[in-house]
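The data below hold one chain only, encoded as structure tokens and taken in the form predicted alone.
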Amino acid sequence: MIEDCKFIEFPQKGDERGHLVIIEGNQDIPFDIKRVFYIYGSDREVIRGRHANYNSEFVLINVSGTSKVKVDDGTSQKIFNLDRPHVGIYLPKLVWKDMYDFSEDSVLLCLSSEHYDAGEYIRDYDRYLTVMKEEKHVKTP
């Protein structure tokens, strides 16, 4: 599953009036976009997130500045560096996700393919894990 968290760069557009970035649902990213929503003003030291999701995938861009994401699919962990306002990370369903080291000027949008619904959190490290070995026993015949 961590191998499904990958970078996604989109096109951009611009000239002397600056640049244009165009990301349209289950075209530059898998799904339709059902949910935009952003965070700013949170410095070095928050760590937002501390989640998974039953059904939710995101793309998250930091628009502006900079900030880390730590993925987690409860065997194997990656970090990604968003520092480029063209550049996205595609998140699938059940990956746990830390976004941390935020600069002073982050602006980190997150496109989400699901509707808001505080049931499909897991927000329990521990209950993630014990979900995760639940998943790899039901696909393992």
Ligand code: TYD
Given for the second form:
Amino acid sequence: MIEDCKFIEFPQKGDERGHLVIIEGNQDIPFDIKRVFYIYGSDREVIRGRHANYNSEFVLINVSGTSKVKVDDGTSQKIFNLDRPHVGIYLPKLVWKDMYDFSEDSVLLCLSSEHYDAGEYIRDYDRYLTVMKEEKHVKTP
Ligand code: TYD
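Okay, that one was the form predicted alone. Can I see the form predicted together with this ligand too?
In what comes next, the whole complex appears, and the chain from above leads the way.
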């Protein structure tokens, strides 16, 4: 699971006018994009996310500034630095994620495979661990 969280580098078309980064659903990222939201105005003290999703997959890109994403699958953890506008991180469903250490100019663009559904969020970490234990049990009986 944690090994499925990975950086994706997007194609860029730069010329003397500036940069243009291209992200096509189902081509540059592994899902159809159903939802886009972005987070800005958070600072170094803030920790966002702190949840997992039953169904949604995400790609997160710092289109401006920098932040960090800590991913956790209940067994191991990994920290990704988001600091380039043409590089995103892919997060599969059921991964616990914390976004933090936002620079003042951070704009964190989030692409999602699903429409918003508050019911598919797991916001309690102990419950998440229980869900992941059950998942493991189902996969390796
Ligand atoms: P929240 O999930 O706490 O954001 P983050 O994970 O980035 O810390 O969402 C903040 C609020 O916005 C919460 O009331 C739910 C709402 N929200 C939507 O209505 N639609 C969305 O697509 C998202 C991501 C959040």
